[in-house]
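In structure tokens, one chain follows: the form predicted on its own.
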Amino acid sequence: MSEAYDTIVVGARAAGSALAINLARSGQRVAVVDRASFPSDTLSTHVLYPNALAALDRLGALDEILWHEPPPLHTSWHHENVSWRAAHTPIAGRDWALCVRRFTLDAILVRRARAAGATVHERFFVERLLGAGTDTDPVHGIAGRFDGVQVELRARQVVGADGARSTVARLLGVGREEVAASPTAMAYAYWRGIPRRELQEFYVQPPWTAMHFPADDGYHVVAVLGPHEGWDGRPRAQTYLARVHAVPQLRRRLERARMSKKVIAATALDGFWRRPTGPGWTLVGDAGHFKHPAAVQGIADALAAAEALAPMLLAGTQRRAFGPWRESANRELYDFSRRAARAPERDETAALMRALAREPALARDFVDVYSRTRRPSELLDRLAVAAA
């Protein structure tokens, strides 16, 4: 089996169904292939603030996720006596936030990339590229397994969607730099029968923080985050379990709830850049960029990206203009990413908190930034003044 394309974006989820969907609309010859099959559920933050819904409105995407009747979330914090909450700046009129587990999201995007004319092979298992990716020898291609027969793809170029651990950047040997070492890990768990609430939830109990995000279909996302020591001689689901039940609130909520047999926890969260592009190849979303999660950019980043790469991909102009975009478009959430990351400590989080509820134009600010209507930049300035 050979067959040829315009363009192969290896990685069906996020960011690569969103390039295939918006390079099949302009007429491109598009292959999206995934080891997955999908549905299937992959390590993620799950929140879609409301650049990230506007992005989807504009794939097409979101009356499908609506459906699954995740709740619109405004957003609250608490840390001992003192609590705020605060709505986003609208855009596009959503002044809100979702939650919807990846099992939910990545297969409607995937539906929609077939959908808008782009060939998905699922259970597609990448080998080798053709080419060696240098001006010579451009990459042309993939090979991998297929229904277990050895299939050859080709095209005049290749996009590496596949994630932090990208199999496309391996092959090509381009490493990460600027490695931001992460000081906390992340672990969640997928729970039902919590009641519905229309908040997303952070309990901080320095050096910890708790999280609840009701979701899609009934389903309810309570995570923790914390210091890599505190999972050390533990089993993951009772370090979890011991820092979920230690927050008030949640202990009584989740009385009557039901968890998921599974806890997902992720230590190894550092950030991290990768060259974006060269011959034949570009490297898009988690692939070439990469930021802690307690930032909670993933999906916006990689919808943003595949938004913006798919007229240079077009174009040709991907290699002079895809890298400036990508900096321009992250330098400051990425060092933003890395202050979030760290395990709160009570002062600072006690000086914080009083700051935010004392000013509720400020706490718009805060979670503004996560939906990128404020620069992390303005914020910092303003809560320095705020909390001396």
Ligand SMILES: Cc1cc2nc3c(=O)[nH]c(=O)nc-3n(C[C@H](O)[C@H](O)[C@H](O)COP(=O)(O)OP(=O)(O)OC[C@H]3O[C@@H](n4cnc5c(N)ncnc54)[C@H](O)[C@@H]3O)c2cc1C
Contents of the next structure:
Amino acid sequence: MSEAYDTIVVGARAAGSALAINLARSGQRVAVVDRASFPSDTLSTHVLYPNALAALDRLGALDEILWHEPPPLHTSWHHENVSWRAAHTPIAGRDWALCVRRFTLDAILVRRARAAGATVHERFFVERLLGAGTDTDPVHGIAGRFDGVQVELRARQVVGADGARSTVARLLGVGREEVAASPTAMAYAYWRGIPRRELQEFYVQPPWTAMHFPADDGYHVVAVLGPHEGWDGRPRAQTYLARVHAVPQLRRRLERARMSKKVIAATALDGFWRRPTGPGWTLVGDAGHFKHPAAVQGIADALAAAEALAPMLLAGTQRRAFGPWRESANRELYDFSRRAARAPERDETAALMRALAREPALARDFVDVYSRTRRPSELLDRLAVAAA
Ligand SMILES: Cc1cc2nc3c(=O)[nH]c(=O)nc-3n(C[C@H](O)[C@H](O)[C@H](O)COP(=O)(O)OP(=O)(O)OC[C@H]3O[C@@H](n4cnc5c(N)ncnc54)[C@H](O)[C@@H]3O)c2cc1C
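And the form predicted together with the ligand, for comparison with the form predicted on its own?
The complete assembly is shown below, putting the previous chain first.
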């Protein structure tokens, strides 16, 4: 196999397939490779806010997502005897979120990439880059195992959309910078047999938060966020179920439901940035920048970065334009994600929750930070005053 492409994208999920769709639509010859075969799951609690839904619609993926009947979700938070709920400011007419398992979402994106004209190779494990990524020897292809056979693919440029543990970054020696140590871990399981609900709910029980996200095809994601302690040295399911059952509303709701065999725990959630471009190579999505998932930004970020990067790659301006774009699109949310990732404290939570329950406009602005129609800087001072 020695075809030549304009662009090879390593990684075929949110960032990779979205980039391939955008490039192929502009007439580029694009190959996308992934060691996974789809449908396949990956670490995620799968929530998509209206900005992500609008991006998926532009990729032609939203109609197929909706065939899987994920319920439209408004947001509700609970702490002790205080509760509030809010809808987002609509984007393209949608004021709700969806929870779509990556098993469903990523397979749809891969299909859309093929339909747009990209060549997608599943079960392709990239092991080597052709070219050192220097001015005298730019990256010009990949080498690896495709269905167990050693192959090389050549292109004018290679994009690493291969996730936080990016092979492309490792092969180039591009390390993590500005690392934000993760103050909390996250664990979740899939459930079935819960009646349909149209709310994503957060139950704060300092230092833990439990979450319920009704998802596609009748599945539900029930997650917990909290201190790192408790996940090592004893069965994960025991720690997880203890946290979930500590919330009376969840315990009642899950009584007759069935839990998946596996409880998934994610403890390595440090935020970071990596240098995004160099001769013949670019990193996009989690490969180049990762935020703690408490801010629920990763998929939307990957889609937005792919959409911004495609015209830069076509014009050859990515080396001067992509870094500044990424910085301005993500810096404030990176700082916000560090706050969102902290384990909640009781007094601070109580004051915040009372303020949000008292002022519906503030609650809407709060959820709009997650869908990016409000900037954290527009909200945090008002929150501090309201909670004082
Ligand atoms: C616990 C947790 C919960 C989260 N919850 C949410 C949420 O609710 N909402 C949200 O928006 N985001 C969430 N995120 C973040 C989100 O999952 C990521 O930001 C998103 O998946 C990034 O997409 P990506 O395409 O950049 O990378 P990935 O989804 O990581 O995809 C990378 C792909 O590259 C492939 N790959 C890697 N190495 C190679 C190789 N050598 N050869 C070939 N292929 C390779 C992998 O197989 C993979 O398919 C969560 C993250 C975590 C950890």
